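Just one chain is shown here, as structure tokens, and it is the form predicted on its own.
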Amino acid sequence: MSPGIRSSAAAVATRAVNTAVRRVGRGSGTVAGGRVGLRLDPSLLEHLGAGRRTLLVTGTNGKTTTTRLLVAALEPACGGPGSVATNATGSNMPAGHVAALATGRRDATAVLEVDEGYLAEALVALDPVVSVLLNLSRDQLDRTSEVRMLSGRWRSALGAAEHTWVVANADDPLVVWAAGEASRVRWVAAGLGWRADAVGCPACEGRITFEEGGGDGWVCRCGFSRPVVDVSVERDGAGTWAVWRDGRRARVALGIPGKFNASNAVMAAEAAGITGVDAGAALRAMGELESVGGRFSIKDVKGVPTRLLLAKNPAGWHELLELVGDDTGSVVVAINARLADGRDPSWLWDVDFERLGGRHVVATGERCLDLAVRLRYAQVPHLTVRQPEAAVAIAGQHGGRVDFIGNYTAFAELLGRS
């Protein structure tokens, strides 16, 4: 069979399997068809990427808010809703981004959320026009690289993608190492609020120093240091801005709440740049949603409103308790242990837990007891019950919105009931 053949049976395979999934009910249907069809044609995620203009999204959070806000950004300029191949649900490996690739016409734009661990292997196989890289921290380390050992990765394959723009955030020392073998990058000031991953130098294994204060630099004594940007992410009285080197200024409104996603929307603007949309545009394009695959949305769960927020590790707590921590009411934090999740919960003591002292917590989900344990020590009071929605409707007897912050398969499950 010639490759030709071969690559456009796999494809038809991929989308058959991926019909018949979810007609049965048994998943999204995003990614059983791709592996059949990289079963039948190795090469097939190449095939499906040659000819087309590609960019992709990656890094340890919000890589599926930020490739979502993308979308958003580019589809205007691309036919309107549902122009952009995407692999909207966040299967982010191999298998997904065939599943993507493989609907809709072989000519469109496809946006592409990337796990970290496949960075390298997508930029062979896609010869990406932009890559996005947000940030670097330590997430599911039973199952996962070291942090320091990715971005050595991600440097190297970088370094090899000639074509390729880098959209870097200059404020995380691990992604502009990453970045620094690039041969095109753009520097964005998108913030790192989690730092106690990135303190440990990449280029002499010495210590990065933080600007006190607040401020964004940083440096080691061995001479790596922040690059200049070319656009940072400014707050004042009237809102939020995005403003470049050359002097130009847009608005950052989004109809999703916290300061990590208005960076992350600035990433994605100047993403939408290189590719020639106009980034004032693009962020207005990306102010029109209000939840990215469930999270910030407001659910009925058992009578009660809740928010649903999605934090999968110590960086994603520290952004998420950042964004709740000037409401007051009540609030249920949910564990699970699955393989999704990362099987160890130890990271659990690194998340500032003291910024709930004050409000209404329960503690739920299948590791309750654990997060119940960090809790005590974190003296902040709180009820333990095993059954997610059963603490939803607790929390809920003192009045007004719940906010539910959960890990993955946590977050997943209550958002399918809800």
Second form
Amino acid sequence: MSPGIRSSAAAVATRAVNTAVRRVGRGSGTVAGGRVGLRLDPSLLEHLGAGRRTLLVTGTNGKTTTTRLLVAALEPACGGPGSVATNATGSNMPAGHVAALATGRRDATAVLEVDEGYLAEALVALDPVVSVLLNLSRDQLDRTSEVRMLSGRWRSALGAAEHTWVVANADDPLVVWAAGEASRVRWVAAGLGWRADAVGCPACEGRITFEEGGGDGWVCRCGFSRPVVDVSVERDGAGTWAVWRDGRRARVALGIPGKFNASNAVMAAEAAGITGVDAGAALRAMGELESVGGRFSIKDVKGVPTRLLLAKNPAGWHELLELVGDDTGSVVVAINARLADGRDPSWLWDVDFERLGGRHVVATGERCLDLAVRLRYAQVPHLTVRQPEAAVAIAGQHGGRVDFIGNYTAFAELLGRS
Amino acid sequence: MSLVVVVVYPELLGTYGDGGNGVVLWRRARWRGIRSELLMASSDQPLPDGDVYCLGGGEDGPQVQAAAALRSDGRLQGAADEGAVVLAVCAGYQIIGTSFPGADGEQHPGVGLLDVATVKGQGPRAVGEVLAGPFDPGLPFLTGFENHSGVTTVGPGASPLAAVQVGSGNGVGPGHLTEGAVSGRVMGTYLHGPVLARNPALADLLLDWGLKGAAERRGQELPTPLAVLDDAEEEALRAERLASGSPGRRRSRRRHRTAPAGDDLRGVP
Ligand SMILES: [Zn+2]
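Could you give the coordinates for the form predicted in complex with the partner chain, as opposed to the form predicted on its own above?
Full complex below, order starting with the chain above.
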């Protein structure tokens, strides 16, 4: 077989397996089909990526949401809903990428979420026009690499990827280090709420000092410092704005909450801008989105209106605790420690659960006892109810909306069940 | 009575939530009406005076930096000589020993507070739940989570802390089926959790040592025995972890999952 014929056979197999898996009700099928395809043709991803425009999104937090925002931004120019190929289910490793590209038009623009550990492979296989780097922080340390090592790997991979534009978060030193050898970078002041992983300088192993008193600067003695940004996110009485260095401004008005999502949207707008989409139009299109894979949606759980929130690691929790911080309603916190969550919940001690003081808090999930001990030492009064729906029902007795914050499988289970 | 708890270099040695050990000691002192202060000691400052020092886990590069900073600062050795308590976890455990491996493959000199030496293990990384029986008869089983690739040999100047039942602890092979080490008031362990949250009896042992040391240094009367706290939540967690580490693990998991919600409901003091 010629390489071309083998690839199209493998792509057909990918689609066939996906359809079959969906038909027997065994999930969305994306990964299974992609695996079969890659086994038939190890270079299937290169073939499926050839001749199309691809944008990649990676980082520890916000990948799925930013990917969805970017798809929303590009769709109007690409032919409307469904015209952009994407791994909407969050299968962000090669098998998921194959599955996303095997369906739809062969020349459709693709926006792919990429697991942090697979950026190097994706850059080589897909030769993307844009790579969006959101942030890097500790996540599932029992099974993933240390963040400093990841930053170094991104750096050499991006240094070798001459065609890609990099859209990078200038507020995260590990991301700035990673983008340091890329040929073309657009710097976005996307913010960094959680800084515990950012203090050690990746350039010299010295210390990074962050400007105090609300400034955004950071610098190390070795000279490694925050780059001059191309676009920043500003807030005033009238709302949130993306403000470019050349004076352009565009409103950021999203249907999903949180400062971090405004930053994700500005990263996406900058990426869309590189493909020729007007940033203002991109942001308007993103404003239509109201939830991402169930995140931020309000569901009825046993009669209780429940806002579903997902946080997987300390940086993610930092953002969400800030998001819910001004509310007074009940909060259900759900923790599992399955493979997809990381088996070691020690990171609970990196999260400022103290911020939930004064709220009605219910600890739930398979590791609710670890959480209960953490809350005890945070001096946050709480109930412990192992079963998540029962936990929501009890939290709902105080009236009003309940915020349910779960880590990966805890969130997915409640989303799927109710 | 008062107690100063110092978390050493959290920006370098704080990868696995081990700063929680400082929080646990501080809270358990305060809950008993003991004046207690919790200090986060940054590596660009001289180490402050304290009664208990907590060191946590860290990545390879920061681990080497932390060891170098502690050696040049010298205050941790000084405090330990004067009877202060040191609890060092994972990378911290390795650096308070005599030597440890860096990411470069080289051995680096440790702080030398504890007679243990660590080399890089040949096998796969030790990742998972640990269950270990302490040699101190006053302590119950230790539960924790390990994540390291070190093999640590306990020398004649220190004693192993516990015998490993589940997990790797100090490493594989003859003479290594132990976990952690202790000498005087200096203790090292591979257990995350953080270890004191999962093992409140160990926290109270260190607290007792810390108060004794503080009294000795300040020429004060020795402290009275610690008041008993309501550790119902810690005990529930321990029971679950101990069951999950035992051979009856699958059965006990299933039992938890199918328990009716009402039985699971537990109030909190
Ligand atoms: Zn530097």
